[in-house]
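Below sits a lone chain in structure tokens, taken as the form predicted alone.
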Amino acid sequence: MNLASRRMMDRSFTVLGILSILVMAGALLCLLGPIVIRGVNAFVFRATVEHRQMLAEKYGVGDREAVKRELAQAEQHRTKIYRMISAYEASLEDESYAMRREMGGELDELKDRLRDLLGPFPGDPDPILMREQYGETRWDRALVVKDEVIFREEYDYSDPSAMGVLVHVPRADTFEGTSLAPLFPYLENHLSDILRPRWTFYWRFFTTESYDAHFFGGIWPEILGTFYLTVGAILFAVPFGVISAIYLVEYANPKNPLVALIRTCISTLAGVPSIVFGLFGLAFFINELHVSESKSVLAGSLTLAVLILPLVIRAAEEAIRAVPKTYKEAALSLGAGRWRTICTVILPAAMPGVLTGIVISMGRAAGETAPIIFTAAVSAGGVVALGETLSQPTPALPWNIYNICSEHEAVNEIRHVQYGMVFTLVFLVLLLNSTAIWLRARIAKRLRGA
């Protein structure tokens, strides 16, 4: 090959190398840019005065008096709607039966999006559920509801050949020439007014338990479940993981056909599904081992780690043969023994090799989901102590994502809450990665002895 063909080749490499780079950085982009813009929003929004009442009244957070003045405010434009509906119920009075019965379960649909939008009219019973006792905390969430209270969604069948198309028909038509046409635009006009949102930074979403099925609080039971999951599952896959890579790197006979066998299983049980490990957690360590008698973090974590196990051995594996072999020549001349060897000299030199497996494997046991469904994760529960992680089940990031998306009973008005979470756990397990790798880069310079 003649010098000018190398360098084209040279060439052609460096831009597939670059443009392969900035694929990746694209995909990156489109992936983790909704759920960091949408995550963001779960605690950076425009609050309204009802989200302000529910944190007066149920955590006393804020000033309670400038909470009632703008209540009060409030008040004054939502009083106008209640006075159009009481004056539409008194006019229905004199109309026929057959036309109360029609307006008035027209009149029931819209009071129920206006309690959605506004909370409880006067004189209402005080709600049970937590979500009923106020109107919309979210302004988001409230343009929302507002569209509901303008529109109404019907089908149009008009063409006996396709399906029903689904068509918003303005309420307003349905109340023309009554008291209540008035209250449609007044209420697109004076929104605002009605709500008063405000941009507000809301911490409390990651340091506060959820009430009434993640319609309000925040998610600290699950980031915390989370970290005890990663966590456990590390302590117990390291050390068993480090030890037999030291045994099939230092002590097996590579020509042994048990050796040959265990590394032949290490490889395929990276690959088995993990939905597959989940069922052997429930299986041995729940019903065989009784760890715990039912779900608990301790089994939870024990199936992680087994999970997680195959990676680090292969990793510590690989880090122990990269260590030089005059590493090893030159402590044995000195008279140290092959167990302080390796405790001393290879293991110290491997680490950093070592910690590239544990970044991971850490990684892939924040974001498991089957595997803690039949062993630790509870779709709702509250903050489990450090002591009570051998016996009781815990929330789990990945577990109430899925939860959420899949089963929840108004995933759409908690849209916010999954994408908090999704965030919050990518956010998470970046956190324990940069820890890794900080550890990393700290041993490897002492090692270098800078």
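Rigid core (definition): largest C-alpha set, two forms, superposition within 1.5 Å. Positions refer to the first chain, counted from 1. Here the structure is a predicted model, which is why all the values come from computation and not from measurement. First, how it differs from the form predicted together with the partner chain.
- With the core held fixed, residue 289 shows a CA shift below 2 Å between these two forms.
- With the core held fixed between these two forms, residue 105 has its Cα displaced by under 2 Å.
- Annotation for residue 320: C-alpha shift of 2 angstroms or more between these two forms, rigid core superposed.
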Second form
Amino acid sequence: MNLASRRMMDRSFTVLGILSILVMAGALLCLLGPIVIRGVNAFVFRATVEHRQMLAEKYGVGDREAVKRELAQAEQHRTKIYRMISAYEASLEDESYAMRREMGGELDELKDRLRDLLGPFPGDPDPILMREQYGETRWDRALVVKDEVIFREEYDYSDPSAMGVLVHVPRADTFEGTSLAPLFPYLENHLSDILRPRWTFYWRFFTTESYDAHFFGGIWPEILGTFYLTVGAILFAVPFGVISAIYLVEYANPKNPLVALIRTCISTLAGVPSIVFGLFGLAFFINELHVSESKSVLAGSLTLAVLILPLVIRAAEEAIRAVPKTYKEAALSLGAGRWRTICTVILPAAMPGVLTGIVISMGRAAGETAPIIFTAAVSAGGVVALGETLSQPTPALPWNIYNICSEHEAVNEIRHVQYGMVFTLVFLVLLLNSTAIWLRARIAKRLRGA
Amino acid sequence: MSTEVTPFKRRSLTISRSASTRMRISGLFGHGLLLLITSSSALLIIFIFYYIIREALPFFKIRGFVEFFTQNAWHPVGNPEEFGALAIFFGSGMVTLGSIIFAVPIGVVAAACLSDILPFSLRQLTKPIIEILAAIPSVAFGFFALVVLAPLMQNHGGLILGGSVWVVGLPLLFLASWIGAEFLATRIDGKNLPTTRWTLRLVLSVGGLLALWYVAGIFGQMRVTSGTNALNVSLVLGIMALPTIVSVSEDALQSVRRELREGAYALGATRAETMMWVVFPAARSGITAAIILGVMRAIGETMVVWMAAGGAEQIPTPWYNFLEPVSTLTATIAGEMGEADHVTGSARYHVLFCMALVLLTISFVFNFISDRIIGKGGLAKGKSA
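Mind pulling up the form predicted together with the partner chain next to the form predicted alone we just looked at?
Following is the full complex, with the preceding chain placed first.
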């Protein structure tokens, strides 16, 4: 092979390497980009007057008088729509039966879409479901619903060999020439007068419970549940993990076959798939030990503790190993016993490293879903008090993310809540991890200084 | 343990026999206690095996082994019930294979780049990417696969497939024609003349371009009927396996001794040649361990497959069709247990433990192999996997 080719191949190897790192960076960006942008949009968004009304009525927050005034202003613009509809309904009475039947159906559909947008019509009976008591609370959703009002979705099957093609048919065509025709351009032009959107920082998203299956309100029970599970897992895993690490580093004779077996066991534990932990938690903690009647925070914490135990052991082991030998030798030469050396010299020196490991394990425990499916998580539930954690299941961020984007009845209408939840979880986990990185950097600095 | 609490200055310099005995006994006692606690954490894995096997056995007693491992029909609530899990095994294998095909080349090359090519400062910038990627919870990946990737694939499937054929194929084609021409030129006249070389390059790249155009055309025509399919999941699982593969193989590459590299450079090898013919072979076992750990990550992942694999317990037709929905062991366990755990004792409940047992065995075997490899010194000692 000649030199030029070899050089070219060398360069292309470099390029391939850099490309593959760029692919990783790109993957990370593609993943985090939508989650961050649309996640922030869950609590910083343009809220309509319906949102303020909902807050005032359900949570008792905001200036009631101002909301009332605003509603009255919005009402002025809405009455025109209501008037148009009732006028059309009245005119329909004079039509033939077939005509009445056909147009009546169309009209009912239109009215339903309008109710989605504006809330119940004046004179409607009070709806039971909260999602029907208010119109669209978010401007971005309102724009989507407005399109549903103006266009009807239909599938075009004119080409029998292909799948149906989705087409949007303007409803204005259906009502052309009737007294309802001006409704559509009016809605298009006056939507912001009708709904009065305003930029809002909705921090209550993080601190309130949800109403009506996440259609309204926030994700506080989920955050709290994740907190309970994580802290519980740490409480169980850390004592065992740190003591095991002390034993393995300071006491165990590496040539002892029992110690080798223990090490193999721990490394196997680290490789067990997370769903298996879930089944184990169900079979052992709930069905065998009966730590609780059925799912509970306690059972979930224990299961998660088993999952993060190898992580804690490994991190603590490394941290203890990293303590300079001279520390230990100095303590022993001063006459301190082995146990005393460990408690007063080695553990304090290893503390930051152990903490780093603990914080990383917390991040892991917070994000795990599979182990808590059968042991701790419920999809619908309110805030669990601290005293109830021994017996009650709890909602938790990872599980509820799955639940509201796979099993919820109206997946498309609460996308913002889903993104908000994912954002919160990712933010929490990355916050924990960056804390760990910061801790590690501090240790490195101190070790360099020493 | 209490003996050493006495302040030092008050203790006499000679230790009485009884005090010495007391110290020894309490020391032994402390040692024993520590051993007990440590082995109890080690015992957990044995507990896991025991409880999973205990719950799995009733199924084998009722239904035997043959159906579970060789049959295709999975109707746990049908009448009659059928528990053929072959298609589910196949689905697990399929998405794992897909993710590995995607992740291993990228991961190993990226590791090489990190360990040998990038300067230190750039490497420090790259580290956080890998760490963040490893830290993101799996449910976030699942959410991404379901909410972002799946609609994208469903609506623009052909475009994406055809586009990626071009993006991946073009640089590879260029490289292949260059190298191929090199070899062929030597073969043909033994002299490797520039004119022969360039003609061959031209012929090969034009031919390759035509082939690529044809293949991309086929892919571009494909209709993705469902965005939640094996391809989607393979991609996302590949991204999830990347951090493991990169960091373990980087450790492996860095533990290859400096002298080997210097020897190769001294013989006049370029960096790529050094990597290809010296460093990679020397780090072979470590890279194998990295791949095994990546496979374990992919095979044990639940949320992504549960959310975005489509959940169809069937072998796709044809079997290599990645655009069809599949289901995996983990997803089946997660999905079925919710309904099955009310009826503890039924075959439907126990069969899920059989699947968990299979998963557990696979992870045990893989873990054992990778431990062996790492323990034998393929990686530097003391490096964590």
